[in-house]
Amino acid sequence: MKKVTIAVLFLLSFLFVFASLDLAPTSDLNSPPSTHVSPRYIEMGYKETGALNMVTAVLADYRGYDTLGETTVIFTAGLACLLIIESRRKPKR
């Protein structure tokens, strides 16, 4: 069981690593969100969200479901982790 273990474990490193050769470039100053998406929220997102901070302004409105959706499956994933928890305690006599 263990060598299945370790050869799954290197497959999906393998994988992980594979994939990650597809990303695209950091600091690329001529990459899509350089030249598009951010010049646009840095210049219309106190105009379009009235937000004074930057990041609040693209978490909050610019990506809101988004936002939305990380905080349920964190929130989701805590509760799990709580019944779980309480599912293996012994009851008290």
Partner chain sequence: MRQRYGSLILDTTIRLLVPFYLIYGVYALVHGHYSPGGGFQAGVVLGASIIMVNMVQGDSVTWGVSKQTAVLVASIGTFIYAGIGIAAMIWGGNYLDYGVLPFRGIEPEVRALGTLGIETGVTLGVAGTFIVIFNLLIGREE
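Positions refer to the first chain, counted from 1. The structure presented is a predicted model; accordingly, all values stated were derived computationally and were not measured. By rigid core we mean the largest C-alpha set that fits within 1.5 Å across both forms. Compared with the form predicted together with its partner chain:
In the core-superposed comparison between these two forms, residue 23 has its Cα shifted by at least 2 Å. Superposed on the core, the two forms barely differ at residue 72: its CA moves less than 2 Å between these two forms. A displacement of less than 2 angstroms separates the C-alpha positions of residue 56 between these two forms, with the rigid core held in common.
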Contents of the next structure:
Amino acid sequence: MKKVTIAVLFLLSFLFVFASLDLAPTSDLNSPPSTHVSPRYIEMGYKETGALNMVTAVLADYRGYDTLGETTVIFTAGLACLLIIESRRKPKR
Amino acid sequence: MTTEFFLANRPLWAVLISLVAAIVILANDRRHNIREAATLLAAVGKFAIILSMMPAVLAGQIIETTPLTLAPGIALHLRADACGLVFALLSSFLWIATSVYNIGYMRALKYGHETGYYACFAVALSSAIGIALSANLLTLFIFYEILTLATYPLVFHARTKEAIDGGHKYLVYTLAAGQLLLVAIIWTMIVAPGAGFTAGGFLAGKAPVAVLQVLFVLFVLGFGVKAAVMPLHDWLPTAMVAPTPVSALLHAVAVVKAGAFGFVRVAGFVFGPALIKDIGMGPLLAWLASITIIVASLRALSEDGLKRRLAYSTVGQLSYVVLGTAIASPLAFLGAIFHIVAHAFMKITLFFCAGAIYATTHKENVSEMKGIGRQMPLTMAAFTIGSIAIVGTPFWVGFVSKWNLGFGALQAGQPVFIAILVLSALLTTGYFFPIVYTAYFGSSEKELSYHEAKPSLLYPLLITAAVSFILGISPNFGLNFYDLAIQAVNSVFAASSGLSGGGL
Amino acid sequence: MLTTATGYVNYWLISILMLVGFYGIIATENLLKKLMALNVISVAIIIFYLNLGQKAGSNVPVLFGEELGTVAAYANPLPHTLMLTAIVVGVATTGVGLALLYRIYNRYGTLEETDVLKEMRSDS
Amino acid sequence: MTANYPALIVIIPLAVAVITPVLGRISIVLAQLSAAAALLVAFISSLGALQHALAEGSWHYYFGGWAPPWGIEYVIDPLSGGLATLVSFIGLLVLIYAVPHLATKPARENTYFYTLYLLCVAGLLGMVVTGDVFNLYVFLEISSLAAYALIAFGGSRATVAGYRYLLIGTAAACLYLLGIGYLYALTGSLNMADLAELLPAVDAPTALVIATVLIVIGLGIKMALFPLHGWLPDAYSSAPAPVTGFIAAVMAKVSAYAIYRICFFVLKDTGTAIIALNMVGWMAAAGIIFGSIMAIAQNDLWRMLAYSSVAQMCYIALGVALGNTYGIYGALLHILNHAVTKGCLFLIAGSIAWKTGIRDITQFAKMCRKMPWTMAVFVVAALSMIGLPPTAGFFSKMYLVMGSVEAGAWGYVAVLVASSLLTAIYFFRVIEYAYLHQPAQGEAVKLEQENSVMARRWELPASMLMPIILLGIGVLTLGVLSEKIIADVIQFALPWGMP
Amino acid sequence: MRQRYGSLILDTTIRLLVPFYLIYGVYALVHGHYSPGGGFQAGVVLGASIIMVNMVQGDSVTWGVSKQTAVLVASIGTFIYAGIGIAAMIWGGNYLDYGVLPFRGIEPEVRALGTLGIETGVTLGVAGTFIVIFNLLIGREE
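Having looked at the form predicted alone, could you now put up the form predicted together with its partner chain?
Below: every chain and molecule of the assembly, starting with the one above.
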């Protein structure tokens, strides 16, 4: 079983290596992520949101809704733990 | 406005009235009288509605309604044409008789669970009328499946081991067939989008011959199970564990005739007689039907249980209809459609008699019925009438359809099937005559006193027996079955010119 | 050739890290270790995203003073933001996973998968 | 507020969820009422949004006022609007159902349950209406985390099932995240519409294939697509009844919807989606047969239904894989139909276990007497699962067969036909046990006594019976109105460029 | 009640460090606009400092926030975030459109204030949740 897993994963690693050649190399200034969408965050971030920290600008404003989701995820995790562990001590019916 | 609305949608009301009745029945679980009154009212109402459409249809009008769309381009399309009206009139008329009989029978035998029984009966009738009046394949299929579902509880009604097994078998056969039918119907819908039943068929030239052949086989398999074409007939004798009214109305009229009627629709209104000839599937089906007729008759000879013998008789007789559609000449078609009517009256009489005997004396095997003709003279008289008619004796209703079938075979240039008809008549005599003989002349060990069935059982069977005599002399009596059948055949064959005989 | 290698070697390392994580999930018996392997995967993916945000010669995406340099002078802030979310999701998942493990251990006294499953099947 | 319908669909359940612990402190009834009110608002908003989308085309809602691709947008088109309506409606029904079910648990646990339940619903709603692939991931995680905990709430077995689901589910989410990572690396965008525009120009076949496969496998695990369904039977059969009812009804469907969305709306012009879909098609066909056979082998009603879900989810996958108009009609209609039907069946299974403690089918004798209404609805829902007219299931199956016939995929036709018959076997088995079998001798007497007591009582509390009956009516109504749904909604949900 | 882990050295260290942790947490929150930092980081620092107090001093220390309180804090914190979004809706903008909030100032400043508001919510939410999870995982009874 383990050997099969290793073999499959080994093959997969070749696939990933092969696929990576389709991507822009690391640190490429002209890669799609550096040229689409993100320039606006860098250029307009301060003007539009008043945050010098562009990460904050994106996090809290441009993509603020994701962050709401993120906070909710954490909150969900807290309540999930509560429900899981608290219900251990349930009174017998 | 409202009257017009009511009149225009009569096919829909005809279907819905017994569904409503089913709901009323379910709501009155413990009030027997309301429950049974609802059944009777719905039966009479349904018959009245369908009867009211007859003059218009005879005059050449077609009453149709499309209350709902089922799929893009395909509506829940109900249409009262001559062909459908034959079946609708027949089943709704016989439902009245059966309802009366039902009440007597169920009260005599105390099965229990009667609310569900009556409700299922009503739903089954709804779907039978739906099948009769549907104007396209999908509508027909939906009612066809509802019919399967509604009759399944009726088969296992007694809840004995045997009944449950019978129900199983019934369900397996009909559901599997239903799926094949569904594939056939969907394929047809893809080949000819949005087409409804067209007199003379609509598939010609729509697809390669090979595809049409496969389609035809699928249709045969799909409808063949309910029409009990051998080798797909096995469920029918097993399903005889159901209470007799079920066997009488559903397993002799509504359910099995739905299959036979499906053949008529497919042969006459989907493929068309000409196309069936062209793709060469007619003879195949005709021989299948012939084999069924002979083998089923032989099987009937060896059965001792009266209902099982009747069941095999039904299997054989249904194939007359299939044979007629397969021969696909005008007269054969006429014979096929009229045999739906003829067989219904004859066989329901016979089943009613079997049920009456069982409810009164608890005898269900032929060998036990020695001397029962003296004990229940009226019932046995009706039984005798039914037997004589079903054999095909001239001046009885069975003769009319067989005569037409025979001439149809000649018309199509296949006289060999006349031999089949004659052989079948002989065999039929072979298995009905002993019953009658035993009943009148067999001597029983015990002394039998006069003990006729009670009125609610007796009157329905006398009426149907009388009708099967009257229809033999005057096939148009009362409900104009013969004219309607002729009109249906004319419409089918007028559309496909060049076939021998043309119209009638 | 060398430039290719330097440009892509990150992706390869990340792939290997991720596959190691998958190996961990599949091959280890211990439920806690599986959870840790899951974290390895999630870290690999986080690095993958951050790798996408890199630009040669860029600085952190924070304006110091109000002078804006060229776009090329700042790293892409979007992957950072996304990965902040992913990190939090990872933490949350780990928390819930640990809570579940806590209960499993309390109930069955073991964290070996086969044992737990055996106990569970016999448990009503 | 009308202008904010798309946001309200998700926001109101979310906001109410996060404040529920506080409300629950004050009074548990307050928490229940507010939760129900929140889902009602979500339902009304979805309906409003759907109506707007049908009347005036798809509705794009920009969060924070930032236009995509910079900000996050919600897209209400007939498809997402319709699905949001479905999710919120079933969410509301199950919430009502859950109230008596949880009455014996302490108030605090009740509060946490409702909070997580709302979060789960909100997460699914968010997945449905979002137009941003990363936002979809975030909401996927919200709903998943909530679901893990809710499943584990069912007891010790459920904890193990929940943990296994957590492992598989998180791995799935990671795969999905990596998949969209590739898409991001290739285009620099995360917005679905923007991706759809940019991707055809991208020349990176291997990376695109990897991205597609990762996304499809990731979401495939979540929708329990065979052979990635391993988590499902344990999870469904050990979770508390309302939870199973809800997640079985909508959770997997939302993932199926996401696959459809991404394959047909994002990757449609790249050509890789076709490869992935072919793969999905055969997996689905195998899954239909496997799920049905496994369902026949089960004696536990819950597990039977769970395996049935495996098979039925594959119906949806099959329709999507067919990729022609009828196939997609069938798949989308089946999402709707199966949600209502399976939700109904699991709620019924839950009620039976709640009232009588019986889960084993072989002990169902005389169940029709104990719970006549419930069992009547069960029969209707079972018919729909088998695919018999006039119930909803028939029509979706009909479209699937139509799609297969049109595509000439006779193998699929055979599978669909065989599956109907197999489904009939295991559902009629239950029906026969419930209606026809006689209980053992000793039990019969006890049953009579129980019956005499119960004759005067309503079979289930109204708030449990009402959702079941509503869903049962829904099964019939959806069947009768299926064409209307197609003509009014689903027709507009097809990807662009299709007839 | 568990034994506290503390000793003299730990006690003293905590006494000295916790105020700085708290201040640093608040700094990370409010300074998130200008430098690396923000709600999550702040929340984690705040949560961690309280967890630390809890660990060292045991439950007897009155400001070791209890599980129930922490849940409420997390709940309220997350609600602040969602609520600010809803407030934006009420003032006529889209959800989370801080620009329409009725603060004085030009739009970027208003937006920055809105951002600060939600970051506060995030901080409370994260801090509360971490305390809850920690308390649960160490199996401390009420």
